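Taking the form predicted alone, here's one chain by itself in structure tokens.
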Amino acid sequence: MKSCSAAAPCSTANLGPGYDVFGLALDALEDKVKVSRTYPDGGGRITIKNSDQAIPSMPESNSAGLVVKKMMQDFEISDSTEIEVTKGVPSGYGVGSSAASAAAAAMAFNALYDLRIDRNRLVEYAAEGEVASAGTKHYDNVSASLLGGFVICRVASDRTQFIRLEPPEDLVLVVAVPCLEVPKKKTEVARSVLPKMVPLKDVVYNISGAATIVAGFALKDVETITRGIDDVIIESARKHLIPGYDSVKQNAISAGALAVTISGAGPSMIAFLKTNKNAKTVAAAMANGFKDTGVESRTFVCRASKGARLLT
């Protein structure tokens, strides 16, 4: 039985005003996926092997399974395949759990069959896995998880493009993950509360913030990045889904964070710092913010990740 394994990191999406456009890979946690060719010309059967019972065992409902299924169809591969997923990224908390599995699956399958798919197209395959959790393809988390660093997703009718920028070396992130029960398709639920129409002034404000973030990454200037992380459209619509949102944000700023926002669709929150000097203090302050509303949490101090990698 021939097999290949890959690991892909967790990620944060949006970064405030960059809804569905910005992604940032984080080195805090990772998923590992092993793809094995179990039987040649076995009718294209896919088996999911997973020790975590909360992860769907049907390929059509599993982020890694959806990726492999699509790649097998496109490359006309009819072998029987086994996918073993080792979860390190908690599901449903806004840190790219489904994206990590999908990115690792795409990289492992590409290596197993020596398909030599370019990174841009590999991200598109990984995005197939997001249908399992979000109900639709989106690219922010998977592009960051696969490519690493800070990624801008440009999705247009003519082509999909992923622009990667190397983050500043002094960028430090603190992620606070509340211990809450979340819906199985949490991202889909979080998308359902978003407004269908928004004031033009809010659009202009968010565009200026998004542009500032890109400039900050291009200049490798953490302070410029954090000046842009203020969202008046998506965050205001979702913050009521997060118990303790205001306390967590205010506590983090008071403890020395330069900016705080919801990580992806939440309920995790992420703080941005220029140095790790106050990182532990910020982490404790964010945990206390959740605790004030009766919610326990886990916190992680991390930096940007280099992205998915093959395992030997």
The other form holds:
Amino acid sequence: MKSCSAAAPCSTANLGPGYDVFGLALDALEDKVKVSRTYPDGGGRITIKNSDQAIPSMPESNSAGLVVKKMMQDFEISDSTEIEVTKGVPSGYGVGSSAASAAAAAMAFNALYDLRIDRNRLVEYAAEGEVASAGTKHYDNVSASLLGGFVICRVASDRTQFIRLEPPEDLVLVVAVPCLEVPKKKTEVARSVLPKMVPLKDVVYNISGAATIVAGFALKDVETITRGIDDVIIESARKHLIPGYDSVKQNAISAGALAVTISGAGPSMIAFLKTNKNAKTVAAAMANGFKDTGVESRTFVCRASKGARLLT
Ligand code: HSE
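What I would like now is the form predicted in complex with L-homoserine (HSE), since the data block earlier showed the form predicted alone; can you produce it?
Every chain and every other molecule in the complex is listed next, the one we just looked at coming first.
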């Protein structure tokens, strides 16, 4: 039985104003996916083994399964395939869990069949997996998880383009993951509360923040990055879904964080720091913010990740 394995890291999406456009890979936690060819010409049957029993194992509702299914269809592969997912990234908390499984699955499948798919197209395949949790394809988490670093997803009518910038070495992130029950298909729920129309002045504010973030990454300047991380469109619509949002944010800033925002669709929150001098204090302050509303949390201090990698 021939197999290939890959690991892909967790990630944060949006970074405030870059909704569905910005992703940043984080070197905190990772998923591992092993793809094996079980029977040649086995009718394209996909079976999934998952270390997290809460995650569906039907290929149509599993992010790694959807990716492999689409790749098998496109490359007319009819072998039976087994996917073994070892979850390290908690599912449903806004740290790119489904994206990590999808990114690792795309990379492992590409290697198993020596498909030599270019990285841009591999991200497109990985994004197929987001339909399992978000209901639609979006590229911010998967592109960061696969490519590593900071990624801008340039939305185009034909093919989305992924532009990767190397984050500054002194960028430190603190992620607080609240121990809350999250609804099934949480991302779909968090997307359903967003406004369909927004005032032009809010769009202008967010574009100015997003442009500042890109400039900050291009200049490798953490302070410039963090000056852009303020969003007046998405956060205000979602913050009621996060108990303790205001205290977590306020506590982190008081403890020395330069910026704080919702990580992806939440409910995790992420703080941005220059150097890790205050990181533990910021982590404790964020945990206290959740605790004030009776919610325990796990915190991680991390840096940007280099992205997915094949395992030997
Ligand atoms: N950009 C997405 C959202 C990330 O905010 O809904 C969630 O995976």
